[in-house]
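Single chain ahead, by itself, as structure tokens, in the form predicted alone.
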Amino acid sequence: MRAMTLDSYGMAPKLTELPVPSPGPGQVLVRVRATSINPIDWKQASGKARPLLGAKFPGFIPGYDLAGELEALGAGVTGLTVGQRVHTRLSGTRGGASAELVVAGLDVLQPMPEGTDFAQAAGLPLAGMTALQGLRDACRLPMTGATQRVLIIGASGGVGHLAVQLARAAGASVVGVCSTRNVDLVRRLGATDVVDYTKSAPYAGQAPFDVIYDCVGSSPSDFLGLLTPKGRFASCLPGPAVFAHAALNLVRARKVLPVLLDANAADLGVLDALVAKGKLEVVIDSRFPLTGLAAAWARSSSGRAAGKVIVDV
């Protein structure tokens, strides 16, 4: 089989030819058709995830989000069959997306929503699961009924355009941060206003809110005094401050907390229903081949992409 393999940190991915793998009990074999661009894969690939997120080289398979097809299924596995179209996001820090082939596990694995595509399904499971997690874990947003006013920083990108649609789909009223070139967007996601970053004073006349969810790495200090006595600001890209706010916790009325994924099955079948439902989206900003991965790599991390970067396999 085909896959795209880095031999040490901060080089380019190289195709190679490698054996086909066998799924062992419990585990499936994965065609993959798609592929999706985390900006922890190209992070662990550079070595700017270290120690948290080491590499195995030589020959490490870089990626974790993917959908698919089953090819075989292992010892023991029930309830899904050959050729079923499927989506998951690989366990563990061993990558291995970006290949034709892949071994994966149950605990995380979803039959594909119907009316998707291998794209679309692709682009789901990290981004879907950490802006829900957020929303619904971190913030406390209820999932139905939300009457709270939602503030989501970066709304046009991976996390940020599903928890718009997430958090609407809720209840909530929903205000993006976005740029300029992005506000038509995150309207026809469902914000029922928009804020552009770009412009002065953007949060004029905005607050207060009883969500805030960062999407981009911002500093908490920035966004405390749009926050409601009892608000609660996240971020998915936590930094120091984030964590150094979250201490704090004990002994502020505002809370800050960061978003670890729990990456778990079940809640991607949530996602999922809502996708089937049409209540969610997955917006692809650009596509690019398996051969072409540093490039969609490269989009990712320019910040500008709007929704998500698919590799087709």
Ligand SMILES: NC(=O)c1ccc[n+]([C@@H]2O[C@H](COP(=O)([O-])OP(=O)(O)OC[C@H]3O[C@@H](n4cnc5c(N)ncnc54)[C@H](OP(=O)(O)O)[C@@H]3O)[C@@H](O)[C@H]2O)c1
The other form holds:
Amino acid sequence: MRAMTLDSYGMAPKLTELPVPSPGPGQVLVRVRATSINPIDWKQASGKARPLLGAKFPGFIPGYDLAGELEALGAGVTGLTVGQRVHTRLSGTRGGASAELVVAGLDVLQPMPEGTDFAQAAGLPLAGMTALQGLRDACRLPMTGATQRVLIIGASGGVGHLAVQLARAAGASVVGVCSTRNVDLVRRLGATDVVDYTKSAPYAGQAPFDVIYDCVGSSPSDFLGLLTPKGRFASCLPGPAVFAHAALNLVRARKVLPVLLDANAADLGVLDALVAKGKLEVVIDSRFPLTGLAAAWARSSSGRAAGKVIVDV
Ligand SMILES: NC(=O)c1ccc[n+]([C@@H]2O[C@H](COP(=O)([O-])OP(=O)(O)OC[C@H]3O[C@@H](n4cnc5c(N)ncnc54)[C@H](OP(=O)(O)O)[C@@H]3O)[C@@H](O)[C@H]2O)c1
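Having seen the form predicted alone, please provide the structure of the form predicted in complex with the named molecule.
Everything in the complex follows now, all chains and molecules, and the chain you saw is the first one.
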């Protein structure tokens, strides 16, 4: 089978012929049809995220999100059938998705939601769970009957465009932050209002917010003044300032929180249910073939993707 591999940090991924892996007990073999790019993929491959996010060489296969068909079931796997369409965010930090055949555990695996294609199903797991956990767990937004006012910074990105829809589906009033070219997209996804960050004084008349979910690495001190007294600011790209504020939170009210993905099948199932009900849509920014992985990374690392960058396998 073919896979894209790296033998050192910073090199371009190369097409490699590898033996077909076999699933162990409690694992499945997936014939991959699509993967989606997340910034963790190219950050890990660059080596800049070491030692937190190291890679094992030679033959490191990057990538985490995938959708495909079950090719074989390991011993003890029940409730799934060969040929079934599934998607997952591979667990751990060992990558592995950029290949034709991938062994996956069941801890983050779900059948693909009805009505989705492989590209949309591949685009959902990592970004969707990060969006869900940031809103529900860090910001304590109730996922039904929410009356809060929510600001999503980076509303057109992989995480942000799903966070806009999740907050809206929860009932919240959502303000999305994006640049001019993405205003229509963010409105279509359900934002009640849109802040164009390229304009001067973009937040005039918008505050206060009960929840601010930052998906672009903003400084919390720029936004704390926009929160209600009990409001929360969470970031899925937490810099030192977020961790410093979060440490202070231990002795004060919990206001600033880092979001670190905890990939799990239950949360992927929550997202799948919303997709099946037509309340959550994965927007596709662009598509590349497996051999175009370096170009897919370049698109993602440009910081300009609106929705998800997909690799068709
Ligand atoms: N902590 C975790 O577990 C976790 C999980 C997932 C992701 N992450 C991190 O979260 C970050 C976001 O991930 P992602 O997949 O959403 O990235 P992404 O899809 O690459 O984000 C691109 C989007 O960001 C928007 N953007 C850039 N600068 C902006 C600004 N100043 N204000 C508002 N929007 C801006 C861009 O819109 P414009 O072109 O309109 O500017 C673009 O649509 C990444 O750094 C990723 O590593 C962390």
